[in-house]
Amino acid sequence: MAILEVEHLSKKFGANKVLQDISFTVSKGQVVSIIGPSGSGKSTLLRCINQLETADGGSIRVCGMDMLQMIGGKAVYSKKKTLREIRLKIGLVFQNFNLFPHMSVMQNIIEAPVRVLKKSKTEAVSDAGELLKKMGLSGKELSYPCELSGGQQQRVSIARALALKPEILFFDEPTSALDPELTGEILKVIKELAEEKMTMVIVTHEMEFAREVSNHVIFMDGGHIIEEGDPEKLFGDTQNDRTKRFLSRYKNNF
C-alpha cells in the first residue's frame, strides 16, 4: 500500500530550479533515505510534502488523499479541509529541534494532541509519558529545552511528532545540529522505529546509517533524482558516475 506518491514535482525560487521532475513512491512500513550534496533539493522536497513550501507543478498524494494535482496544466492544491487531514497523517522532525522554549518537555508533547486531536489532557499526558519512556527520557517531563542536551532535545522532537500518531514520519537531517557523540543516540531511536515498521523518509548525510536502516535510497543532485534503489546495490555496486563521485568521500565509512 502506497502511503506517499510524488509525481513530476517541480519547485523553483526565482530562476533557480530547486526540484525538477521528482517522482517516487513510499509504501507502508518502508524506510526511504534521501542522500545527496548540499543544495540538491532534499530539504525543499520534504518541505513541499509537509506543506511548508508551495510546489509549482506535479502531484502529491498522501494516504490516498490528493494534496496537489495538475488540473488544466496548473498545479492545484486541495481544499483546506483535505490539506488539514493530510497534515495529521504526517510528522516532521526538524534538524534544529524547533521545540517551544517557554514550554516544558511535557507541554511540548501534549500541545498538539490536546489542541489538534482534541484529546483530554489526562490521555495526552499518559501517551506522552509512554513516548518519553520509549525515548529514554523518563524524569524529564518538567524540564525545559534549555536544560537538555542537543540529543535529548531531538528525542523530545521525535516524541512530539509521534504524539500525533502519523502514518509517515519525515526527518530533515536529524543529526546535523548535534555533536558527533550525540548522533548515535538519535540514530538508535530511528533504527528502533524502523524495526517497528514505522514508515519514514529520512534526509541524511550519515551514509552508513542510510545503508543500514533503509529499504530504499534516493540520490539527488541539482534538483533531480539521479539514482534510486536498493541500499546494497546503490552503495556497493552503483554504475552511475555521479553517484560514485558523491559516495567516494564517504567510502571509508561503510
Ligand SMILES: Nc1ncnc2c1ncn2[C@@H]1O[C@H](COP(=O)(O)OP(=O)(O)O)[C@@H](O)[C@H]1O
Contents of the next structure:
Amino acid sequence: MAILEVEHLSKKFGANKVLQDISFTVSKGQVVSIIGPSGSGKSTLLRCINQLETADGGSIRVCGMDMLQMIGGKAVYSKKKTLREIRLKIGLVFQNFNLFPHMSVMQNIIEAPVRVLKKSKTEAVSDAGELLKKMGLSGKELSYPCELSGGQQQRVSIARALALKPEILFFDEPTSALDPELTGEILKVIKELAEEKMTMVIVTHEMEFAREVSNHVIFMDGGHIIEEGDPEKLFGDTQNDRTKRFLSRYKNNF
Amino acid sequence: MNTDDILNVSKILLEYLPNTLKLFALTLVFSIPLGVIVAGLKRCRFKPVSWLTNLYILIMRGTPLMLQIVAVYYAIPMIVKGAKDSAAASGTELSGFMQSLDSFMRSDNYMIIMLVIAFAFNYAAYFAEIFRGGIESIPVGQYEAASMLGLTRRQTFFRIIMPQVIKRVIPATSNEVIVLVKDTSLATVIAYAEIMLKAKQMMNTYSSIIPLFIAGAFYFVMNAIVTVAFAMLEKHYNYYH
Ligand SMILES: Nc1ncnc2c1ncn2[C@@H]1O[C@H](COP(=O)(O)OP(=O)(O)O)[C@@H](O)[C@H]1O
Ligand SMILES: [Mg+2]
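Output block for the form predicted in complex with the named molecule, input the form predicted on its own:
Full complex below, order starting with the chain above.
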C-alpha cells in the first residue's frame, strides 16, 4: 500500500528551479534514503511534502488522501481540513531538533497529544514514558532541552514526532548538527524503528548507514532525481556517471 | 535647613508619593497590553494598518512626552472654549455633548485620566517595539515544529511563542520601566500634585536645594525596588536558556 505518492512535483524560488519533475512512491514499511549534494533540493522536497513550503506544480497523495493535485494545468491544494488530517499522519525530525526550550522533555512530548489529539494527560504521560524508554531517555522526563546533549535532544524530538503515531516519518539530516561521536546513537534509534517496520524517508549524508538501513535509495542533484533503486545496486555498482562522481567524492572526503 | 526641616520635607513628599505611584501603576497597567496590541497591528499583513501603526510609533517616539502631555491635557478645554465662543456669538445654546465635555474637564479625575492617556499611549509605542523585536527573535523552526505537531496558530502563539518572548523582553522592559519611574515627574508640567512638583515648591519655601535631593532619593529607592523585582523575574525564567 502506498503511503506517499509524489508525481511531477516542481518548486521554484524566484528563477531558481529547486525541484523539477520529482516523482516517487513510498509504500508501507519502506525505508527510503535520499542522498545528494548540498543545494540539490532535498530539504525543499521534504518541506513541500510536509506543507512547510508551497509547491508550484505536481501532485502529492498521503495515505490515499489528495494533498496537492493538478486541476486544469494548475496546482491546487486540498481543503484546510484535509491538509490538517494529512499533517497529523506525517512526522518530521529536523536537523536542529527545534525542541521547545521552555518546556521539559515530558512537556515537549505530550504537548501535541494533549492539545491536538485531546488525549488525557495521564494517557499522554504514560505513552511518552514508553517512548522515552525506547529512546533510552528514561529519567530525563523533567530535564530541559538545554540540559541535554545534542544526541539526547534529537532523540527527544524523535519521540515527540512519534507521540502523534504518524504513518510516515521524515528525517532531514538528523545527525548533521551533531558531534561525530553522537551520530551513532541516532542512527541506532532509526535502525530500531526500521526493524519495527516504521515507514521512513531519511535525507542523510551517512552513506554506510543509508546502505544498511534503507530498502530504497534516491539520488538527487540539481533539483532532479538522477537515479533511484536498490541500495546495494546504487552504492555497489551504479552505471550512472553523476552518481558515481558523487559517491566517489564522499569516499574521498570521509 | 535643619534636621527637623528635612524630616518635615520628607513627610510631605511621602504624602505625595501615592500620586506618583498611581500614575506609574496605571501607566503600566494600560501601556503593556496596549503595547502587545500595537506590536500585533504593526505585524498585520494588511499594509495600511501596519503603516498607520508605524506612523503612530514614529510620532510617539519622535516628539517629547512633555509636549504630548500638554497637548492631551489642553485639547478638550480648547475645543470646549471654541464651542462656547461660537455659541455666544450666534446666541445659541451649547450642545449637550459639549456640555458633558465641559463638566468632564472640571471633574476631579480629569487630570489623572488625561495623564494616563498620554503616558500609556507613549509607553505603548516603546513597549510595542520591544515586544515586536522579541517576537521576531524567535527562530522560524519553533513555528515549523509547532505546525508539524498540528498546533493551531493560536496554540502556537500562546503555548510556544509567547512564553519565550516574555523571557527575552524582560531586560529591555526593565529599562523602560526604570525610565517611567523618572518620567512621572514630567506630570509637573500640568501641575499634577506629585513628588517633583512638591519638591520644587519646597525648594522655594526653604530657599534650599535639599528638597530636590530628598525627592531624588525617593526616585532612587523606587528604581532600586524596580531593579530588584526585574532581577527576580529574570531569575525565575533562568531555568532554561
Ligand atoms: N527559502 C528559500 N528561499 C530561496 N531559496 C531557497 C530557500 N530554501 C532553499 N533555497 C534554495 O533552494 C536550493 C535547494 O536547497 P535545499 O532544498 O535546502 O537543498 P539541500 O537540502 O539538498 O541542501 C538551494 O539553491 C537553496 O539556495
Ligand atoms: Mg538540506
